[in-house]
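A lone chain, given as structure tokens: the form predicted on its own.
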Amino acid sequence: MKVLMFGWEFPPHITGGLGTASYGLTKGLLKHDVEMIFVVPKAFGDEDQRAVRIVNASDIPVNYKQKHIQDFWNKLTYLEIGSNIRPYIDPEDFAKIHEDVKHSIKEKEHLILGEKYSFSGKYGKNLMEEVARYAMVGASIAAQHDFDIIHAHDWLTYLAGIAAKEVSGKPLVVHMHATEYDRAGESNINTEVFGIEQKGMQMADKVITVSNLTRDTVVKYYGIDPSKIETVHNAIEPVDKSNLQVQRSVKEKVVTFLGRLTFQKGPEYFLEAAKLILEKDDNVRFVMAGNGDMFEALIKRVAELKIGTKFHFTGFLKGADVDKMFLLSDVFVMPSVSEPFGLVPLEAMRSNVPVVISKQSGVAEVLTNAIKVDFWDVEGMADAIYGLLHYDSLSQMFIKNGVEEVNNLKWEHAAKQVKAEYESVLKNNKN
């Protein structure tokens, strides 16, 4: 079986869980004899290609005079945005959105001028233009390669998946890692992103969601037929960190939040819980690792709570720095308001760190050895953290059982489920 897979990022060049999940899935699928062509907008040359063949969209010529590309291009809505938007991350407010559906292909030639386009692979103001161009590349690749099925990860690649389907006639599977409702909250929905998500799922032969929480959102808000949606929970790769060492320079216990500083991740609840804990025990330090649109507001709130001497902001961490942060941590907290899945608690547990997670997360569906609280229950969150910090037997129980649990959450198991969905779609298409 050969899969044409579209993804916006691939390790080591990632900004969140989307790239990590895509990479884990490809490694898992390889173990089940699935061959993959993985298309990214920009390849940097240092991607791990042991499991997949990486195709750099910037290297693919697009002949816009071909009829199938013209037909698809004329169906596209061209959007121009004046501020950043990120996948699997909250979108900031759009400064400007421009829609153009009336112009002919010749009036849009400036978007696809020449045979190739050099993608930035980033999430800047030209993102929507790049999404549209990427769809054209998707059509070109589909016309040139042999494959059995198409798999598109998250909304940024859905148009490419649709284009590939229309050109090749092959079935399309879309993977919903996070919805616009997760990223923005119900009151700040970007209708253009929502429209792409909805269209991608409507055109798909199968929709894979990363949790039942996400599945319910897709059914409720997007009106997608439940019969075409299947949940496949994310997983985690075991790693050997025996050679990783870090010197602890503080005597206090350390409680860590690691994620984007956005509404979705609930960082403000972490601050309030920290205040309650410090009122009982000032022998604790709190670390907030990440960046985002709430950064300045959170710093201000720390000052208002007068906990600045016990609170640390590290900025965005990645790679070995994340691993080192876990080695320094006594408790990890994920207080997300809306979390489609949440890979970071698995990474923490893998590093022998007990975790407190919100019930409003997909990972709560698969974890037994984690303390689960409602994101808004600050007192309950504080009690859970305090208990793990002060009762060694409790902490050690969660550490021991947690490591065993995450070691069984392997990507090869998730990939087996995904392959079964591929086979089901291919069988239905033959009938």
Given for the second form:
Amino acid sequence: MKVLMFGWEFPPHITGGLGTASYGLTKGLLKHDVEMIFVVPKAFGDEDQRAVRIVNASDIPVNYKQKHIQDFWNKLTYLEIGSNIRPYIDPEDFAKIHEDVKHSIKEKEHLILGEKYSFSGKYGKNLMEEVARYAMVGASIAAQHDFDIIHAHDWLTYLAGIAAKEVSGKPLVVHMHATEYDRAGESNINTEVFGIEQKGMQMADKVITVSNLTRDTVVKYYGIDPSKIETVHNAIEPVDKSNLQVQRSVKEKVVTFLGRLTFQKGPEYFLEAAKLILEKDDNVRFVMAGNGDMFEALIKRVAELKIGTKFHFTGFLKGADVDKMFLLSDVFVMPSVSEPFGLVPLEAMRSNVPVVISKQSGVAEVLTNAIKVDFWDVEGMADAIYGLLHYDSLSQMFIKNGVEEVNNLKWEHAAKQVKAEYESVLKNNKN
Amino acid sequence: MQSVCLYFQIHQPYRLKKYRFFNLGNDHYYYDDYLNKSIMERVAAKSYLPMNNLLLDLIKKHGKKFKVSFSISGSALDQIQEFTPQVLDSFKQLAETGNVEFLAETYAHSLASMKSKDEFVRQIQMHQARIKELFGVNPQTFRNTELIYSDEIGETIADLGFKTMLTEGAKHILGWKSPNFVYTNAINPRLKVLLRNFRLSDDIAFRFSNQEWSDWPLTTDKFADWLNKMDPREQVANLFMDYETFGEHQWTETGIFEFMRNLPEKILSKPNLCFKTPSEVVKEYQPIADIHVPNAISWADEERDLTAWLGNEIQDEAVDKLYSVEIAMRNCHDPSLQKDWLKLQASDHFYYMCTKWFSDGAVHEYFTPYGSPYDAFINFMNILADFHIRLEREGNLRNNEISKIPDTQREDVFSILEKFTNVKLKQLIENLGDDELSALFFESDQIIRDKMMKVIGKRKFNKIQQYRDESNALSKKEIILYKEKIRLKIALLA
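Output block for the form predicted in complex with its partner chain, input the form predicted on its own:
Next comes the full complex, and the chain you just saw is listed first.
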């Protein structure tokens, strides 16, 4: 079985869970003898190509004189290129991209329809432009390669997936790693993104959601037929971090939040819970690692509550710094308002850190060794954190059983489910 | 003649309210009154009252031929009295018929038998007194929380003067043997042991309404026939079950009440069958053998062990922390602390912390008011932390009150010890319990300590150090008490 897979990022060039999940899935699928061509907007050449052949969309020429490409372009023009879509990225990168790209619409059209196009592969101001061009590339690749099925990860690649389906006539599977409702909240929906997500799912032969929570969102807000949606929970890649060591420099216990400081991640609930704990217990420090549009408001609130000496911001962390942060932590909290899956708690557990997670996260559906609270239940969250800090047997139990639990969440298992979905789609397609 | 022995268990814990850590030190009321009241009212209406009336009717109809027995935990009795006094009246009516035996158990429906013999005995005596007060009889038969039993527990019960104890006819202790005989305790044969016939008991308690069961529907004819088919040498079929089986676990609609209304007549129609209470059973039949139970069993789960209450990390910490105050509680005379101490000991709190049901959530969810075992643990530990704060405060108050008592006894014990040879001191140390040794060592002055250090083993020292770390500081009164105990041991040595 051969799959044409469209992604937006691939390790090591990732900014969030999407790239990690796509990579894990490809490795898992390989174990089940599935061949893959993985298309990314911009390949850097240092991607791990053991599992898949990486195709760099920037290298693919598009002959827009071909009829099917033109047809598709005509359909695409509803995209208002250059619209300011909500950044799915930390502000520094956003500002940089904003500087980089100052083309006029005309220039853009020329660029998009030019022979080759240099993708940034990021999430900047020219995102819609890249999405449109990526769709053209999708059509071209579909015409050139031989494959059985198309698999597109998140809305950014859905147009490419649809184009590939139209060119090749092969069935399309779309994978919902996150929805616009998770990213923006109900009142800030970007209608274009919503439109692409909905269209992708409507056109798809099968929709894979990363949790039942996401499945419900897709049914409720996008009106997608529940019978073609299947949940396949994410997994996590095992890693050996035994050689990593960090000297603890503070005597207090450390409670950590790690994620974008945006509405979706609920950082303010973590802050309010910290306040409640510090009123009763001075022997704790709180760390907020991440960056985002709520940063300033959060700093103001910390000052207002006068807990600045015990509440620390680290900015955006990545790579080894994330692992070090876990080594320094006694409790990890993920208070997300809406989290389609949520990989970070699994990484924390893997590093022997007990976790408190919100019930509004997909990962809560698969985890046993975690305390689950409603994101808005600040008191419950504070109580859970306090319990983990003070009643040793509980944290010891989580640490011991948590590692084992996480090690059993293998991509190999998730990939097996995905492969079964491929097979059912192919079977239906024949009939 | 073969007997049918019916025993029904009634227990309701005081369920705890949601108690956050920020309540610590401020809020000293721990119970969810609304939940406790509404559960008691519901169960009374659906089960206790209709079933009591049914039993009264049966006693009226069959006279002395129909017998049953009850064990009602102290916390259930207290809540019945508080929330549904009409149920208590109805039990009193049953008691007056003389056809009903009331059994003794631990007042708090606790796990004290596994943690502290002293507390175990104290609670049994409390419960006996309560039964005597309410029903005018002194219980002769004992049943432990969840039918927990071991040879050692049986020995304690025999020492208290009980003639009979009930437990589970667990497969792994019986082997090829039948539960339908009277057995004796392996250490003290004066204690007779009756074993639950779990197959016949569960046919009623669990399987009655199960339509997948090959014997569904269970009719009185069928059940009486099964009883009648007992091997002629066998003595008794012990049908032990929760009283809530009737009307609560098996709803009225399943026909459970009709079944029970007609069952006695069907059983009594068999010439070889009769009803007896546990005390009557052990009077009637000769025990066949002793039964060896070195490790504690219970009537719970497939395993018939104690893993529903003890064994995972959080259960063990909660139970250990709870019983760490036992000595302090013996000297505490604050009635509200004493009441809370009992209510917190109910085995249910630790059952809610069980994690072995993750694969089988339904059974667990049915019995727990918590979202998860972790919630149950955190809530309990918050409350226990507040309880410790109060106990410490109370201890300090008490110390102030007795600070005026002249401490002349201190010199006495010390002066004796100073004259001891190393051999003799070592002898004494070997005769002291960890708590006594800890008290002696840490309340002594440096000279005695140095002397003791020479003869005390490193392991023993670590042990008392640990004991000291885990227990509260001793009050003056406790120190005097320990000195008295040590003086006694010295006298015994001489």
